[in-house]
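Here's a solo chain for you in structure tokens, the form predicted alone.
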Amino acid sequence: MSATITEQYTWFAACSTADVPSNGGVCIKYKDQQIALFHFTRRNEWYATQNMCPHRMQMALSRGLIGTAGGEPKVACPFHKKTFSLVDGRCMSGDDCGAIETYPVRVENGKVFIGVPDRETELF
């Protein structure tokens, strides 16, 4: 049996909120990682995902159309409109494409910082 250290996150300063276009999303870059941030005005809400669709493998989450699904946000694909929560990144859309990653954000003073996770370390 293994136990895992409890995840932490390292925030760093995306973009200024003005940068992200009202109900859209925007390409953010972090080292090696494209994060898709969408500020979902209608709810006044951000959230961050990692930018590719696992169904086809391209960068371009951050292109899609967020919407609701039973009161849930969610973006769809571009491309093949596969639909993924917001909230926890599973595949909405009926189908066995995968989950995505889903990151916290938080808005202090007009910027916008995203979490990423610091990885888990497996102890034995």
Given for the second form:
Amino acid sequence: MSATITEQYTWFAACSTADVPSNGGVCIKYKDQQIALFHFTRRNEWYATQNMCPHRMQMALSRGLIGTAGGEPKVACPFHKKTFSLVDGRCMSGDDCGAIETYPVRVENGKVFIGVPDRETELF
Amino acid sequence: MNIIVVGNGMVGFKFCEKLLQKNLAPSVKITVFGEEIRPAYDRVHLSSFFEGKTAEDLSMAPRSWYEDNGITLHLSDPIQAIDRVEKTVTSHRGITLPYNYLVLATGSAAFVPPIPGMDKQGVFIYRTVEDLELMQHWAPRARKGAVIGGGLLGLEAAKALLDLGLSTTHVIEFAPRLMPRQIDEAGSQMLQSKLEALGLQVHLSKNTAAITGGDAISGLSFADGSAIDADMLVVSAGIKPRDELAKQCGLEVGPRGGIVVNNNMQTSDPSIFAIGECALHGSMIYGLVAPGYEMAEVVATQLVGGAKEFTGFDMSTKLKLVGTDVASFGDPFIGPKEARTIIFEDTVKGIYKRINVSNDGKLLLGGILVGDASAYNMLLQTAKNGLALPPNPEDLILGNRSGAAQEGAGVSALPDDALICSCESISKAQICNAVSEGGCENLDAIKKCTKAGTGCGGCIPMVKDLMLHTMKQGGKYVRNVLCEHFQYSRQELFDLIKLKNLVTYNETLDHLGAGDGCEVCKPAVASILASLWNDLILDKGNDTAQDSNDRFLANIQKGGTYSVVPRIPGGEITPEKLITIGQVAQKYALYTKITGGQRIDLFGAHLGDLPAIWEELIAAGFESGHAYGKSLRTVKSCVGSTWCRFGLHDSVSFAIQIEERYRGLRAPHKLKSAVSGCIRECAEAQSKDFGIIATDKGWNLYVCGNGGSKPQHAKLLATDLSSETCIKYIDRFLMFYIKTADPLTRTATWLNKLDGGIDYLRNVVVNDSLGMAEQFEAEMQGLVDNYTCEWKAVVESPQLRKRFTHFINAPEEKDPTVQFETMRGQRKAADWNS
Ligand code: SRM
Ligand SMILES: Cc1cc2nc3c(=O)[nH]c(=O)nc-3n(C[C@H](O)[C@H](O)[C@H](O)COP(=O)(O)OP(=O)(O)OC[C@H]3O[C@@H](n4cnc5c(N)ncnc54)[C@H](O)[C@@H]3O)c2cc1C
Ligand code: SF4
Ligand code: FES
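Right, and the form predicted together with its partner chain of this protein, after the form predicted alone?
Whole complex next, starting from this chain.
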């Protein structure tokens, strides 16, 4: 898991809740990073992860289908359908193609905030 | 020690395989002589050659197998003489080799009755791959076929003629009934009416007097003075053991042929064995593969010093491929003195079942099944293993009528040593073990691990039952369901969604599923919804249930850009439209390529540019080509009668009409079509999901073909159709496919799994056997009327356009990570970063 208790976050306003399709994702630009933001409307949950799929380094996860496996939320990359946990970012498709970063999300007054850790992370 | 095998057919091969499995002394040298040009292949499934299997697919083992196992294989080199004094054989090419033991596995040849005219062109036998190749070559010019022989092989040959597209096929049988050796009078009658429904014309008690015609056959005349027209004939009147070599060297042969053997499969010369269809054992030629394999085992065991005898073999058979079930087992004909006979007959459904039970009611002695042989394996096992019969033996053929069917109870009652696969001698215990210990949880795995089901394939249903039964016992869940969120198959789901009138993915999940969905069920349900209602796929929150390509109405490419494929119906395009495509491609710097589907693909479009690109294309009269959807792709055309000197009809106009009718239609998988203006077939219609070829009287309609990784030729569904009827049939065909296929199953794969195959499909589509034709047509018309171009809807809606941005919080910016390289003056995607 990328977020540990001691870690500090910078929260930034990503977009308004209406910008995100229900049960789907969008891509957010934050400085020169790309973050995939998902509204899992059925579960009334929000998730954010890196947008890049580690399998072939494609900026694509925000366009993937979301769902669950055994109750655990996941996203499937549109390229080769590898799936990643939205909770801890691990690859759930048997063969290991690396984990993805996940970020905490907060919603206040119709605005969506994403927390990025206060460390210089190279996301791609 | 030298062992020489003469004949590399099914039994000769099996003998080598079995010998290698024993502990052979390293000094043993095996040499095989085969007369055919290729190594042994699966003759039992020869007919599947006409269903697209190649000679390689049928091969029992590649040439390298023999090398790898130290066997010397001489092909196309038959043995011509045996010198029993010197103990040598001499081949056609002049090789002379000494042997210690000689194994004759020369099989049999088709028996050709001495009827005048047998040498005419268009007369065939049905035994080798070459025979079938010759038939395939001849068939396109033939319309009326005939088969002499109404037995097991004759009926298989007749079915092959139907598959080859002959419009009429006659079956001529000398005896007063079909399959006289396997089934009784009443069963034959039922079989006959079934076959007539498939389009075969059956003539019984007919003695063929002559084959008429000039160089080529034109008909048959019979001893009773009648005659029929035929321009193709297959002779399948029985088999004749290949005993000429045995005769030549003075071995004892039977009065009607066959090399005489004892229980050790030894001929009259103790160092020469004969196995398979050339061997005459107890005055019997066994024309089936399983007894041949048993004979191979008997000889192999003896050659390594063991003892084993052949004491006869069960001749139970199940006919494959005819489009109707026929089976007989045990003693099918046993009379009223020795047994009680129970008969079930349903003339409407065409089912006839007979079982013969011992007088004390304890044992099953034999029986016959026509029209429904689903109980065959179970009954055969009951008879073979002497299992106790239920108090009401009629339950065996009527099913248990007292309520809850006990699934799997049948196979669980079998003893562990029950022989399930007789070709490979595999017992129930071995199969169950492969499942529980070996972890084999599908048929392919079981075949690999045990070889069960790799011979004639007749035991496969039972192997599958045993597998499911064992898995269930092990607490494993087995059902053809979509995924963990829906406990239904696609077909069940389709019916339920329609019944409950559900229109969104979420509603469907609420009513019929559990949990929150996934990347498997979402696109499958979204596709069903689109097939049923043809609403705009991005409406009603269904957009995020679409596969990513459908969600963005374009195919995602390496690097994350998209392709743009406008529809170019029938491949016809005006110069003006070509210019527009060129201008748009230039403006957005798109790589441009002519596709394999007769249209133009523009690659490398940024997500954010897609609406603007389409706006320009739509203004010029283009519409979406649905290259991204599981939906109709292209209807290819050849130029046809407008220009081509051979063209019979205007194939371009018809292709355009077809493409415009089915554009946008969502299906379990993509659909492709083509229209050719004559049989030269320049549009490759026979490789499409539905393909149309002009004839002098109308159109021939072919269905269920595809290219791709497992190419399969389409099958002829109906001939000489008017344009209206052709479209009607396509409507019915497509709706039936859409309703019943599993997700991501092309029409060819769907047909391969459909019980009854093309004949059943033809019955549904042409003869309206389900009574659904009108409904299918009405439903299709509804979808056709409801069509709108998805891209037009997006271009005209500011809200929908907003969804086509890379960054939601910086809509005007493109993805900065996209990289291109230049090649031959165009841009291409940079390679995957690894
Ligand atoms: C562009 C094209 C190749 C080309 O440059 O010529 C092409 C490109 C793709 N084909 Fe194809 N196929 C193209 C003609 C074909 C043909 C030839 C034909 O249609 O005459 C075939 C074999 C015929 C057939 O399908 O029966 C063909 C068999 C496949 C298959 C295998 C289908 C199968 O049942 O085995 C796939 C994979 C799939 O659909 O699951 C596929 C999938 C694909 C995809 C969509 C792969 C993907 O998911 O990204 C490719 C991307 C296209 C794009 O981004 O626009 N493509 N593909 C052709 C587009 C034709 C068109 O105008 O729409
Ligand atoms: C269309 C068809 C469908 C069938 N369906 C079934 C079925 O459903 N179930 C079933 O159990 N059985 C079926 N059979 C029968 C089955 O194929 C045979 O029982 C089996 O092939 C017999 O094997 P064999 O090795 O004895 O003969 P073959 O397979 O005929 O092999 C004999 C080989 O020896 C070669 N040969 C002959 N003389 C010489 C020589 N002097 N030197 C070298 N080589 C020689 C021949 O060319 C041939 O290749 C079917 C047969 C056909 C044709
Ligand atoms: S053949 Fe393979 S690589 Fe070529 S276009 Fe089709 S899917 Fe892509
Ligand atoms: S790039 Fe994401 S699965 Fe291959």
